[in-house]
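Just the one chain here, laid out as structure tokens, in the form predicted on its own.
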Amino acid sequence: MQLDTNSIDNHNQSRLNAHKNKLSYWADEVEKAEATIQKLIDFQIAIPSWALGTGGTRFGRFAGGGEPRNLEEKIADVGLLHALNRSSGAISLHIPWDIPTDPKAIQELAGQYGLAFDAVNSNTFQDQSDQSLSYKFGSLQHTDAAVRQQAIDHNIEVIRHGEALGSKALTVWLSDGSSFPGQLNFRKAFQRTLDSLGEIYAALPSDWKMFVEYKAFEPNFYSMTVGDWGSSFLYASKLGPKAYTLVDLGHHLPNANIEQIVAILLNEGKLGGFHFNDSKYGDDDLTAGSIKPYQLFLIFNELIEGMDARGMNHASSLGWMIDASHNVKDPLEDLLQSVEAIQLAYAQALLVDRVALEEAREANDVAQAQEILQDAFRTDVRPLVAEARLRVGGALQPLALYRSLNMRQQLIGERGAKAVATGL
């Protein structure tokens, strides 16, 4: 579905006004708010195949309708939201569940809506219709050798459709674990671990990166072979300069502190990228931002300081994607809430008074240092957000003009009101 100019032009057109008065609040911060506006605009949230229908929980799944029914129409679906936000330029294809059957094709649609493809996903915590050997005790670490050579050649599979679209990662996440004390032995489950993400490294293109992904529990919950950051640091070393870690916000036990294992991993340049999404209890894929907005806003300001300190670029050094499922909401709505939510704690972030944060800590001067990163966190950035989605020619409001133009019942028209999308 095209989005036609003339709805956002109109919906901009009546909404001018208002938005020019609340961006006169900056006519004092010109210099800071022509600077933000411009990162806010380079800055690009990949839009994960998988997460354009509805999710489900283990005991059901209600489909919303209108969901996309093959690729083609999920590049679609991401079009319609890089059309309202200007930011969601990229998809993020999850292999098998959405192979090209003409790459070039699909090559060619996705950049009729201005879109790129971002790091491929393979899928060895699911049994597909058409494979031999299962994963039901793991795939990478498996004590049969055949089903490990099974998961790296899908791997490798997953590399070369990539290729054939311009992707530039692999992310690999594993749900290879032990569900009972005894089950696994620990060692010999990362030493295979290891070696088959050693094959799958070594058919990396030249300029490719692979980002191993961790998690601490589900589906496995005595042990996840791949189960927290340091784990995937030690893989991500061991392969070498093309691993990384990625670092899915809901992948952590309660509490954890994450704005510290980020600053870490950027310290030893193996942070690889972000699945972002929110949390109250574990792994819950909610909407992000709209449970700890403090968080994020704190991760970001780990993420700025250690990029600018390792002179990284804020848009392409590392990749950003979104991972949630949505469960009660319009996953399209719910996709644009949460670009914003990143957008904002992004801004804010770049707010922060960096050379003032420096001087509090080093004189332990705790309250200032606390004063610096409320201060920023409490601005309403939201006009800033709005005017760079204004100047590339994106919605003043992206959620509001969805809703107006009814655009669920326009995508149930067009596919059905039992349409559920492929994949999970």
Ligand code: RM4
The other form holds:
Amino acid sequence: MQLDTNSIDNHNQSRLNAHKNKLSYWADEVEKAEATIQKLIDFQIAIPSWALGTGGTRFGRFAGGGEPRNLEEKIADVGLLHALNRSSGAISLHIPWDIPTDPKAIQELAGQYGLAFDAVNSNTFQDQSDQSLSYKFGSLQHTDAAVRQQAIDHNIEVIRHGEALGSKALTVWLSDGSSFPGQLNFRKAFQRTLDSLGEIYAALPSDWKMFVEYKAFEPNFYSMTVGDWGSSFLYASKLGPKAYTLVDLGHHLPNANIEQIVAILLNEGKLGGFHFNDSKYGDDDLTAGSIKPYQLFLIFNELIEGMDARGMNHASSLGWMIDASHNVKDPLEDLLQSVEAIQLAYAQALLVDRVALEEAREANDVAQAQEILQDAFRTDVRPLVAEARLRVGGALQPLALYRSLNMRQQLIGERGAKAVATGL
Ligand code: RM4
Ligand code: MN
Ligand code: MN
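Requested next: the structure of the form predicted in complex with this ligand (the form predicted on its own having been shown above).
In what comes next, the whole complex appears, and the chain from above leads the way.
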């Protein structure tokens, strides 16, 4: 479904005065505001192809209707998000959930919506019906070389799909591990996984990156073979310069200091990508910023500081993606909320007075350092984020416009109430 520009114009027109009023708060700090707005305009967050349908838990799934039935419809959904917020300009595919059978046509379609293809994701955590060997006891770590080879071949096939679409990175998330003490020889599992990853790495095109994503638990509950940032960093370091660690916010043990992890990885030049979501207990995959917005801000604070220290480009040096699941909300509304929360945290972190913060740190002025961070965090940057959207043709309030146009009803009309998207 293409959103016609008139709807956006009318919406913006009707809210323009109220918006300008809020923006006038920044009149005394135009330079700061302008720099932030420009950075927000450049910042794009990829949408995963598996997050456009209703998610579920192992207990059940309550579909909301109008879900995309194929890759073309998923691209249309991301196109709709991007038309509304102008910040969701890329889609990340999961293979084999979303195989682009006609890559040229798919690329063309994405191009019509102004979308690029972000990292491609492999899947060796499920068995497919046409698959000869099972991943029940792991994939790249498996004791049987034939299973490892099957998983390696799958990853290489995923790279080929990505190449045909213009992707530049492969994300490998492994569910490999063990569920009971004694099940696995940890050293052998590590070495086999490293060797298998090495074969995939060797098949990477020269301008590609490989992201090694870690996760502390689930689906294996005793050990995960890529279980924390330390092991991911080890794999990435041993693999070579094209391999990086990917941080998924929900993949840590409770209360982990993710901002510190980010700082260290950036310092080592080994942070490659990000999966945004939020959680209360584990890999809850909730809307970004819905539970711990201060943590999200602190993470962005380290991201900016670390990227600036290395002369990295905020918009393009790392892979930014949402990795969420929505079991009670409309997926598109949820994704709009996530993108907005990420932009708010980014904008607030851009406002941190870094010179003053460094001075306070050097002087061991703990209270002042806290003041500086909280001052930025407590600033209402919503008008800046809205202004960034307005300048590039997006909606002042994407979610409100989505609702007022009855988008979900329209999608149900097009696709039916029982349409179910592939994914988790
Ligand atoms: C995993 C991990 C991966 C994602 C799958 C669907 O927990 O976050 O990034 O591809 O879920
Ligand atoms: Mn993830
Ligand atoms: Mn996850």
